[in-house]
Amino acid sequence: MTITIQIPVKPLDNPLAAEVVGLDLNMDLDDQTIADLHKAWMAYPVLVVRGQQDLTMERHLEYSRRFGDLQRHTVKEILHPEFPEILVLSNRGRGGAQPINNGGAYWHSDITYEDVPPMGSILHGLITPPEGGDTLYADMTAAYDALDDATKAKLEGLKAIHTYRTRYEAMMNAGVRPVKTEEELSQWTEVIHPIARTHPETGKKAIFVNEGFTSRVEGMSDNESRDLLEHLFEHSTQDQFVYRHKWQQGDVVMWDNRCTMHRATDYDLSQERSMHRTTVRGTRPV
């Protein structure tokens, strides 16, 4: 894909995702980077940011508004005490946060169990262990252009519920996340998004369910729903789909919620993984 930009840009080994090469993000950025940063996002809905072992919290905040409004995780036990718009994935607890072995051990994108989920996450890398612990992305426009015909019909103007309550009850009776009550549990209620997304800045379509937080598609029975959304998760995290980040320290990666899923996998849990999460607000789908 060929862009016009002032910073270099390096294809990964996925059309998918691209790194941006000799980046400080401690820095003071022009709007003209910025600019330019975004229009590669764009382009490659997963960029990688390296050597930025020296980010502080506060340039990852600032960094972050470069691109909009930034919006909390309605966990609040594992956002940072200090800045809340941090939410801290570590299984140590850094910072003073609840501790958590690996948060996205599944497939999804970020709460879209929100009536306007997030445009993207910016994450950075701050101990990652030698090995394992990776992440995986998954392109769900290349996954919808891949689509049969028939199935592309099938899809236009179904709409799927999304919701975080059934995952959370799920995390929270295995032990892996703190009990709450009734009341709290109530805060995730049902939303409803279209299942195939238009995505407002470039006007590609992309697939919009994951495993996470999808529970059903609307107006169909339990039987057809199911064995629709298997069929797109199956469909949309096959191989040629897929880039595998390998974090090393100091890692940034941004993504695009709009067109990706992504996951991690699983690590040694006596090496320390520690990360912090950045998210920027978005649009309702349409």
Contents of the next structure:
Amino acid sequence: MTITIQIPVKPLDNPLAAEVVGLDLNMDLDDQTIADLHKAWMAYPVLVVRGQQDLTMERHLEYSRRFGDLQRHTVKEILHPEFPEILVLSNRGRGGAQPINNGGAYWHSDITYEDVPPMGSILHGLITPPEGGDTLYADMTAAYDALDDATKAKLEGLKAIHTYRTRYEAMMNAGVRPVKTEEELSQWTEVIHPIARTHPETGKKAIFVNEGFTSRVEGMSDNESRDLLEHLFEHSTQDQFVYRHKWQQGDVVMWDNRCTMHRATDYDLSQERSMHRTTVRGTRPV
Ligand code: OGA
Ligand code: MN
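Having displayed the form predicted alone, please output the structure of the form predicted together with N-oxalylglycine (OGA).
Following is the full complex, with the preceding chain placed first.
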């Protein structure tokens, strides 16, 4: 049976985010509901659905596929062995994946180090610690809009280089990621994306560089590049652009990777924190 619902959307404490109320993602949602949800998602790049404790992996995958094809992360150790389109972000290695303690503890947008980065990610909080372990989201459209005209003009046509290799090697050397051979590491080449990206659906411009994976600005000296990137990171993560999600068990948070960044925050590692993420394919940034 498929159901139609009118979806009430409740804005949260930053205009970036809203909660969708009264939805059960285990149900077969009809096309109109998915179209409404898609519309809400484009209006609120961070969309929260609470109370999904009973969402199964199969239904999480099915729901995610309504928004596009899914992609697998290239680090196979953190994929669910049975459902490899699910990335397991768990400090206990739930379901047989490699445990990770510090996933995404730096500002980033998912997988910008690929030529075609994902449009969105859909994260299901299975077990969340009693305190801490919040996720912060930054509104890169609002951050772009707030730049002065000279900076906007300067970014026009500028491109930046993104790579996973530097980040992965640092995590590997810190002992928090599986050891990879030189051949495996060399799969993560450098890719180039515009710094001011135009959202393919809303047409709005957003800053598209991140601390996690952006290594430098193309065609600039090291110093100039570092200064510009540091300025953009600092500017975009100011309080007025940030929504803090405090997890409750069963929350599903879906975010648009094309116009947001996010980062995990600390928590007591003796507490379990386990999440499942699906990742929806995107288009080449322009
Ligand atoms: C992610 C991620 C942050 C968190 O799932 O992509 O970066 O708080 N998560 O778990
Ligand atoms: Mn992430």
